[in-house]
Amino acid sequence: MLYDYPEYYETAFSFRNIEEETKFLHQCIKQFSKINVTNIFEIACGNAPHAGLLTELGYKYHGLDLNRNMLDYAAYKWKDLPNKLQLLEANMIDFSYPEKIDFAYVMLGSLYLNSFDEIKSHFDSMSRMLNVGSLYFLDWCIQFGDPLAHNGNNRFTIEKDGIEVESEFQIKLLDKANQMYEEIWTINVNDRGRHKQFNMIERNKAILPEQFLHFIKERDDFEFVGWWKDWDFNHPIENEHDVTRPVALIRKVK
């Protein structure tokens, strides 16, 4: 698994603008939170790329991931921060956390849930952890349009600090009735002349917009705040099928 090699994973996703993403999360808090935010929690945190900048903004970073190597890498990377990272090795489907959280987020569609029961269990876990008035920010977790439409040009190569990573993504429909897809990720690594290949398959249940709205409405502990396209609060999503990297926001109300 590529996740067992955090440095390669970090290189593969080094195209991200972490500074701009962090500013957006901060703006989200300032604009929509109804409580003072101190503790921030990331689901599927991996190498915790936002931890440094979020700490500089005065937040305390907490994260959850299933992979111990990723958590160890993140802890070492940010070992000199004034506030030590609080990291939990657990499955996002069903977990408990000893501290209350004021803001939570998940990035890049990393909400890997395979059934309605798993979706319900995840949001039950989030509800137990979040303070009333806190926000949960979901990046690319709601499926607008057909995922297969993005299968055309999903190969890219990126180089950082002498490590070159070539990635190719493909999506395969497994079960249309249950909206189950397979994400196939092929990675070729050239680590200063040493070559490795990773072939990863991850299954995910697509959460459609109308299903998400109905799911939140049926719960008494969350309310829907809004969703936007292209990480822009000036562009709410309104009956659009071709949306790049949509973000959604819900609030804990009970």
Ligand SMILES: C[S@@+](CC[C@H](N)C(=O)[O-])C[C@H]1O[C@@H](n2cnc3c(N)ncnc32)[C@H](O)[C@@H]1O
Second form
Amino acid sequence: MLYDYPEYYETAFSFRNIEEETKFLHQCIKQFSKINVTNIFEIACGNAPHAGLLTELGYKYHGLDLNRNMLDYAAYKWKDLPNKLQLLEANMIDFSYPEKIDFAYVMLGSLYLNSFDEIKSHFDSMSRMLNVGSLYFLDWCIQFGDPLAHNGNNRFTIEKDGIEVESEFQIKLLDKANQMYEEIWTINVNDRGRHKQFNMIERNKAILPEQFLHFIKERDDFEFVGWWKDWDFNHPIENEHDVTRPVALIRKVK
Ligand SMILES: C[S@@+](CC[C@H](N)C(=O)[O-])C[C@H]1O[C@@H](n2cnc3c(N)ncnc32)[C@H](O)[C@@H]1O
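What does the same protein look like in the form predicted in complex with the ligand, given that the last one was the form predicted alone?
To see the whole picture, the full complex is given below, headed by that same chain.
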């Protein structure tokens, strides 16, 4: 698993602008939160890339991940922050957390849920943990358009601190009726002359926009706030089919 080698994961995704993403989360809180936010929780936090900047903004960071190496890497990387990170090793499908949280987020479509039962169980867990009035921000978790349309041009190489990582993504439809997809991610690493290859297969149930709206409407503990494209609150998604990296926001109401 690439996630067992957090440094390689970090290099593979170092094209992201973490500062801009953090500012966006902060803006989201200022614009839409109905409560004061202190405690922030990241689902599938991995290496916790936003933890440093969120702490500088005055938030207290909490994260959940299944992978111990990722959590250890995050704890070590941010060990000098004034507030120690609170990290939980758990499966997002069903978990309990001892503290109440004021804002939660999940990045890069990292909702690893394979059935409606798992989706329901995840949102039940979130509901238990979140304070009334808090927001849950979901990046790239709702499937607008056809993911297969992007097959073919998903190869890129990135180099950082002497480590070169070449990634290639392919998506396959496994089960049309249940919207199950398989993402095949091949990674070749050249770590200062040492070569490694990772072949990751991740299975995911796509959550379609109308299914998500229906799911939230049926629950009495969350309300839908909105969704936007290009990480821009001036660009709400309206009748669009092919949107890259859509973000969605829901609020805990009960
Ligand atoms: C693409 S990484 C995202 C890391 C980080 N949030 C970021 O923005 O870069 C996905 C993470 O999800 C974690 N993960 C996968 N399945 C999980 C599950 N069922 N429960 C909790 N974490 C999971 C992996 O260990 C990995 O660290």
